[in-house]
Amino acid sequence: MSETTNSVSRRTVLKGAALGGVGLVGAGTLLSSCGSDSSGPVTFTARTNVENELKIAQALADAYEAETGIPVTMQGSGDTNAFQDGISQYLQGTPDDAFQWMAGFRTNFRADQGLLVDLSENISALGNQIPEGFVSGATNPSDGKQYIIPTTWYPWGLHYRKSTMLELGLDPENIATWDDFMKLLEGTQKKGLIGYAMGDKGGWEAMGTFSIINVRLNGYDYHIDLLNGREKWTDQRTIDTFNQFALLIPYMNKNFLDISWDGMRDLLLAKKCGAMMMGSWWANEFKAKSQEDYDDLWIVPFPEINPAYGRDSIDAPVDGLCVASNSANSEGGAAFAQWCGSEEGMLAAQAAGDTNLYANTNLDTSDYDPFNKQKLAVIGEAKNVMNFLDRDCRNDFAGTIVGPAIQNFLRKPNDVNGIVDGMQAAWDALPALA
């Protein structure tokens, strides 16, 4: 299945949201899906094991209970990689009613298996609080329904500390070209630090670097076509992407396969690296350490490589809440998920210290701090908005083939031809999707 339709439709609408161009319209009737069965207790899984994020999830549960009188029991997912990899088993067992999840193929694939509740009416009830681009990004192409309520979104970009860039004599708010990037990496390495933090234990983290290099070198259309089988992994353009990626390996920490995304974050938090390529959802941890650390954090688009494409593409995934069809109170879970996507839910998360960008347009972006405004600017610069590699590609290829292939590449960057040969053979052997 191709995610191209969703990705293309999100381009200008999400860019408009980033630039403040989406109109603010009042809410639909809150909790319109509620019936007598929705008044029972709700269980909720937060897709995190990070203390600060668990506090935000608990604040959502508490605020919903305070407003509706309906108790919500929240629990963390434990290890996020294990939860994500085992989501189908989780949903086929005794899942909580609502759980935090990711829009794109990761949702649509489970919806097609009958594991998720149709939330189309809940999204309709929120009215124009949820912009068209987010609704499109949450729509399953196979049936035109929505199975996830968008709550937050974030750019993938190059993150660093502005103070480090000043020490290196670089513009602390603009690392725009490959030359700038190399000066950053070389300068931090000369200081005895890691230039480019990498943690790929989960098998998905390095996909962000591959994705952005591919669109910088070869353009958005080629990247999306590659992920959906319309281009070959053995194409020289794909090989060029891997070879460009290989230029970064000498600047990485040697234990890149022993740490995950949070290990990368911790290297930046501890001022042990120059930069990292990651989504911005983890910025709460900088703020939790100190306001000074948070104020020092910055994000820019990954630098230009091919002038023909500049910095015209970005991964800006949408996260939200899904409801398990096999849960004890799916109707109550749907009502809770709808509330979390509403203005009330977003304000509750914001009051608890969440620094994410919100999908709900009733929240005033003029109140955003400089880092969040910069995140919007980074998204707004791009004309092509992607979900992320493992959401723009079928699950049985992204997770089982691409992830391990990139790990193998990081270990053996001189074996690119063998790696892409294996990837293409694996794609060719995939069964057709129903």
Second form
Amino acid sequence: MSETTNSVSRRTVLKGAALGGVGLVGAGTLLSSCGSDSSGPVTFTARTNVENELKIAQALADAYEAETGIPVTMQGSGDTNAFQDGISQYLQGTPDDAFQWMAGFRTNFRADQGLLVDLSENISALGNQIPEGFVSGATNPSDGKQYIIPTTWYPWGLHYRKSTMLELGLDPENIATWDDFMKLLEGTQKKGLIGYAMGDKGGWEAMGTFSIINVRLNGYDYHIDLLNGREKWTDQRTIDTFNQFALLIPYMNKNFLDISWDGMRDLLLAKKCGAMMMGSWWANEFKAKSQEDYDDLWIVPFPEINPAYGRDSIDAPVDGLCVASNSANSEGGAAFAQWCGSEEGMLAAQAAGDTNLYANTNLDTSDYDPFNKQKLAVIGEAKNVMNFLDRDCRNDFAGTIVGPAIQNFLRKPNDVNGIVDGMQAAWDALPALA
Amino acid sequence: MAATSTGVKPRRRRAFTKGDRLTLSLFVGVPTFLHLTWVWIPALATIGLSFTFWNGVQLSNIRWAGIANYNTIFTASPVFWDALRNNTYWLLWFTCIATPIGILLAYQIDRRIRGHKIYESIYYIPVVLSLAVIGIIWRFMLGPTGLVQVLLGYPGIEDAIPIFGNYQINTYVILTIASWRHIGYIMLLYLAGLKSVDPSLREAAAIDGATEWQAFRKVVFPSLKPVNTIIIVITVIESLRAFDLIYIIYGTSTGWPILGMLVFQNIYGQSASMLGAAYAVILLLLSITPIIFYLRTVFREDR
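Having seen the form predicted on its own, please provide the structure of the form predicted in complex with its partner chain.
What follows is the whole complex; the chain from before opens it.
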């Protein structure tokens, strides 16, 4: 409680302080090096190069400035894959104060290297606004502290357009078994559409399908153990997962290595495919196109394969804001990150047209639109929540080994044994994490 | 230098005034300093790092790895052999197809065939573009919804024919794109060389009854030995250092692996080892051989 009053009184003080600095607003990054007190201007990197998402990020910056008087300079990260790959170098250079990032291994590893600011105080200042599950999801197991303020999250599931399925006379909402699912894909394909849209040019998109089949077939524990080296890729259960995955390939578009996730999204936007397995973070693009397109969008959980595990697990990655240790105004960055995680911040994003789910208990979910309610239902059904393969697993295995291996598998589904042998050999050759 | 040596050596010595010496040492010293700082010290550091495990952040975390990184590359990284194969394809394609075409074009243009100025400009234009820009151009043209797809009658993403992700053709497509620039480059170099060939040599050959091909093979080609060496070395180096084109088209996902890409992916990426440094050392060893060969030839010509 005292912390909340504290931050409010500080904010009032800052408003006055900022008035004097109004003339300096335009100078942005250069000036932020003047001091690391939280009253200085804040720089903020949005992890996106999508125009609509940048607009939402800018709205956040504007709303923060309107509320606190502290100017925030927002910039996009450019290509998100390149930003992800270069994050360690970015954080050792001259990073912005706050940046959008992903919870899980990708945060904790950098926190262990001292590249991120400890945000535990900001998390506790937000108190019970942040649901307990998100706090524990944001906690670095190696020191019990939080280095990311969770803001948005989304489920991975089968996305489709209600109108398309209605036209085809299919009912994805009631598929209970794998056979039903196969019939659905066959039905879509027969009508000249792509049954199961796939774009794996980026090397990570198909990880979603691999993970969900693995947890459906072999269970959550096996999947997490596999990603952390406690189970073997050469295990028959992993091979079974790949073989099950292979059953989907005939229903995919043939150019799956030529298009990326945005290509998949565009296929669904253009009504060229039936189902598509993806996280729903791009739903904003549907809304930006038109309300009808957004209303047409739907998500259901990936169907059950092994009755022993039902539909008990889901990939529901949490995104949020981190603060760079090397930044010019890390205190200001932390205050901004905290604000983004607060009710005010999330309302500002919602007002700007963000349809993501928010990790804040103060927000009223009763007036959520049907699609968001469905997303909550899809997540609510699952007992185990995963962070997505490349956040549940060390990065020098996920990006350089698993990604290319799945691409190879999609090309040569008959060579599963060779592929898993190569993956296991690569895992065995990894040095211990320092 | 040889022209002025007329037996007045003592005087020439004295000609180096203090100012001369300062100028000379600046002219030699500054580039040497920059070269050491930006090329050899990082290169030696890379060689050192390739024998360690390190994530590149805190120096205190660095650990001696011996040859473990090399061991991983040679025994547990099938992608290394794919990359080596692709670099070899690149080298063979440039040596056997792109470079000879460049030479042929240079020869034709040098013969002043009709419209040679226009041809010269057309073939030279891609050379002013970097390979990264060329990658962007062709990715737009060949990718889904690109111009080529539209012209082929596949305007939508759903029926775009696979090109970069089609392993039956992508090697040829990439090498053709790379050649688009390489041919013009070689043509220009060779054209410059051809201009320096004494026309009387050709005339003499013609009078002696040599055919066009015989004159080229027996007279012109041998007299261009220095240019030929440069072209061989450039062809080898261009093939080994290839990176930008592939990065633009495939990103870091190693869709079409080459050695330069593996260096980048494993250093710039998110590794706990120094696998990227080890790849860089392998690439350095592969490239340094033709460079030594090149330098030796150049210095021999100078002597």
